[in-house]
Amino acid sequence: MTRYADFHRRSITDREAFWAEQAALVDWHRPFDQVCDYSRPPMARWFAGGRLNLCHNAVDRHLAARADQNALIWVSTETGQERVYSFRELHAEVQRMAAILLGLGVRQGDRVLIYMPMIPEAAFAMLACARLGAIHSVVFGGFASGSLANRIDDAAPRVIVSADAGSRGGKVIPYKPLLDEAIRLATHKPSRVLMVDRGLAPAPAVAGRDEDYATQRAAHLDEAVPCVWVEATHPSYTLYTSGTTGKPKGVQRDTGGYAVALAASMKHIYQGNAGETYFSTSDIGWVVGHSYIVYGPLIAGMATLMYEGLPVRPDPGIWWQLVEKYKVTVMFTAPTAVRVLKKHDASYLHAHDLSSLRALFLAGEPLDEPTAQWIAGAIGKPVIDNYWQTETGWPILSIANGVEAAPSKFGSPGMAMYGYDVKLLDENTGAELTGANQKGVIAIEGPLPPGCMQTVWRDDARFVNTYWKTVPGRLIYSTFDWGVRDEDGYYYILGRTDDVINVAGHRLGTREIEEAIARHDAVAEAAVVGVADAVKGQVAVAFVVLKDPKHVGAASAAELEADIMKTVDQHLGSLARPARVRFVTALPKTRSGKLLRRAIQAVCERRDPGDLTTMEDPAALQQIRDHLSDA
């Protein structure tokens, strides 16, 4: 079968046979009894009855053919370090980490929270958890104590793995004080904390709780830890993603479906071959880091390049230097990073041999056409956009050149990928829009394909109520994104339908930021919206009503703005810090009290705010206009 349209159609109409074929791409300890058990919609149980291990598929199975080939390449321009691990060496390090975790009481089904910078030990910890059948929950190292405490309480980990510090732009970011405070704030207390000491910042140990990784590693140098064979439906990890409420959702991923989905995507979408090198510039704290730094490339037998640092340090040619040095064949980054590079002299890019590179993939936020055109022209390679979510784990929309070569269209992430029965729905009626160039909500008819979320961790009801709706007898999953589809089946993403914003590829809930701002003593009320930004895609802008606005003059407003930003840093992390905090006496609301976020966003982007007939006080929106005219 060579035509993609037929390939996609078969994945929907002959689901069982199609995914049984894809399942042959991974090793099974016990064959599955059923490809897809969809007896309890929308809960899909993929490859039920089968047993396998994610770490075995990523590491152990490659020892026979490529034990001495590169598996993990770590480069840190923050510390000036570089390490390369073969599959044999990676296997040994993962077993040592697994032995340490066993010694700390971790068993199948236990949770291990990983709060780490981009260092090899973070990958060892993830793979060791998979080896033991434990469920890892990686929290991005930029999150502050309050956010980390929420995740500790939800995941309830037996052990936390962390490090003394991370580093960004040459600035050391101590992790241990943030972690200690998070554990103090959390109701759940982990029994042990495993600390990697990088020598970057003081990290005083808590007696009886904290263990030193180097000491523990030395005690388990030659210990063999076999893989625990788990059910295909056994959770492999949870990963928290922002929602429209203040509480983040723990996206729960299975083991068998995820392994199969990643193996298939490496073949059909990314066209990565064993023995080659894959370079994803993401962070392990995000879903791209899980799928395409750690698991996907290794499952395919590729070396994966893990990078700690900025794209412009020591100079804007560093990524391309790594492409040349390690003969990278497939690269994956975010549009924000490309827009940053676009500001610098193209000679940095042209100074390096990119002949090994076959394609550059982009995802994380909508890719604008000028940026796509610039990078495609600069590298002279295919540029392929992706659209997907933490919830799906692999692309919903892209180009499957591994099935049939197809052109990219600048500004479009591509067409529906196999397994995804993508629909465009009318927001009001739920009716399917079948014509070209009609605006609708991008949705997926159930069941979701392998690799997508099983449920929300410990909250099936939230999974059903948040994502699913019934449309004339059919269960439909909503992505909460607007889109249009052209005559050729290519989709274009138009933005969110809910209150989640996308800052440089990082999803942030406006409610989360508003709640952090409201913790400041001077704040009575806050509204946060995402505003278009030329570099980051969107930035958060906050409008704040003070408890006593008379006390804020022109001079003190700047100080208060900085202090509110500091409050957000403390409770959510600098990632969630608004670009601006503006002070108003009232927020635009409907007569029923609903905040008019879309109208605020439209005014900030100098667009028509639309129908305002339900607005209670037009002067509130005029205040926001006045702020913009003063800017």
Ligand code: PRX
Contents of the next structure:
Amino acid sequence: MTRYADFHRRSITDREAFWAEQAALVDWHRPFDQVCDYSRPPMARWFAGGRLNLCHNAVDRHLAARADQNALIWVSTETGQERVYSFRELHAEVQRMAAILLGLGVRQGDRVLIYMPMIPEAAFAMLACARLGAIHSVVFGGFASGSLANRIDDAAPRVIVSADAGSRGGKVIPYKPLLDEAIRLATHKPSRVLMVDRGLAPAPAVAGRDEDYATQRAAHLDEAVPCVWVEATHPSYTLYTSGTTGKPKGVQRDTGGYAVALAASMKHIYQGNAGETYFSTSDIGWVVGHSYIVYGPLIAGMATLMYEGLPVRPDPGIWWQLVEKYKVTVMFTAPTAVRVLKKHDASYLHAHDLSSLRALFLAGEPLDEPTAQWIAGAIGKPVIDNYWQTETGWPILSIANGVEAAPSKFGSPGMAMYGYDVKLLDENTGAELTGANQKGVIAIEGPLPPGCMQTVWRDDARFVNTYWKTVPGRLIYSTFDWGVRDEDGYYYILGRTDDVINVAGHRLGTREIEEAIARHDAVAEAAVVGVADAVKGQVAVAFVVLKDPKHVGAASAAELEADIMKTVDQHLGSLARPARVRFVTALPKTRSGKLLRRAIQAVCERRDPGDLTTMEDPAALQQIRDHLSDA
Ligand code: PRX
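Target state, the form predicted together with the ligand; input state, the form predicted on its own:
Shown next: the complete complex, the earlier chain at its head.
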């Protein structure tokens, strides 16, 4: 057996000893009594009885050996700013932020919602929450009032931390009006809002509610705020993600399992060492930002580079210029970003000294072979795909070169990572598919390893019912992804089994978009599907039935389309905006009224829609075909 195969086998069959070893990668205030309490499956309690603090592990523990080393490097090509914080400075800023939050009444277990652009204060806020044992809930800055209001109501935060504005491509995007509107829409009202004023979009403060960060910071400059030692099972954060229903789920993560999982992944998968620089181009509003902009690199004692801006502005060399300047050793991005770069000349990459870089990791969406080939050629470094989910917090499939070097195969994110007992299940019978090259649903036998979701925030039943299937006598977690495994144990991802789509690496629920479209006065109903796109992987396309079919004459179709897109922008945010809205008089449904999204998608992608015997009105699908021939 190879070294990695043995490593993986041991993580499953000798789970306790394996993870006890990994647990030594982080600092414990009190040792754990038990590695994994799985007495109430599928709920796993990792490192039960142990006490620790995530902020201590990310920041304080590095002060002894590396106080003056870079910890957080922030570059904004939007505002032309660049700031570098050493571990000592980061420690001071996090304590200031923690002192402010304490002053605003935040205590252990309270929720703090963070709605911020990519600025250092966002990371300070996350780490300050961790320091206090408060549970942060970061909402991606691209989400608009409706999405934000839903999350405010679900998380019920005591305090919201935000900023006046973000900026994208040189265009200021005010956040405050969206936040004010979201708070107005929400039933839950936060007691305080802490506003970082970047001077980009001045907005009036709400008296008695809004606090100015600079003023507060000045009042807490030298305050020491000790870490609160929390139980390993104490929730560190919730992060909302889309699924089949219109209501996003609050993925809840623990503290101890998460710290250990990230530390282990930095060693075995990403191979990032203390003193080096990690550059993840994601956003703190996504899971990659949580795990691999903020916590993972810092836990490993690395400097983390946080970038606000586009990959092609001021020119497509910007990321690579930063790799050179800060001697980045590990880089992490999404295939979409590479496909954007690929439209430009590779000389923009060659112009920079990339010798520090060891590998580029890609995740979040399928990596097509031309994109992988192009970037591997352009940078001359290994390109390593990794497959995971908001739910898991770290890779399910990849290559663990830190354990044993293994080749990558184009089109495959790799093999099952240690800790994950990955299975392929037959969709209909739930039976395990053990042969090579059989298509099934990618599943994980319980318990999920450390670092994965504990439950759905305040909804254990939803966690159990959504994700877990009973296969005679066993509980198995479904990823909702199709996959096949080859003879060598490499997996290939074949798309989602549910109504989730992936636009430019952003996970969106088609139901959420349909519900947002239905808010438009003229709309009776809508169907949204993901359609293959050369740059974004997928784009959302909407088919809409109007209340009054006469509402749209040929002349006003474009106007109505734009107006519906605006409704989506205002409610969910422009990231969810369909690329096209087409008007039809009926949607393809089964006789029992179920929308046939997969058939619509197949037609849009010019594939065979498959068995349509249950379809009520074949003319409805024909209308969709007709739209394609018009296009
Ligand atoms: O469908 C899979 C796809 O993205 C989904 C998870 O998205 P999210 O929760 O946003 O987490 C992203 C964390 C990297 C998965 O269910 N996906 C993610 N990575 C890959 C992928 N599809 C193919 N290849 C990947 N490497």
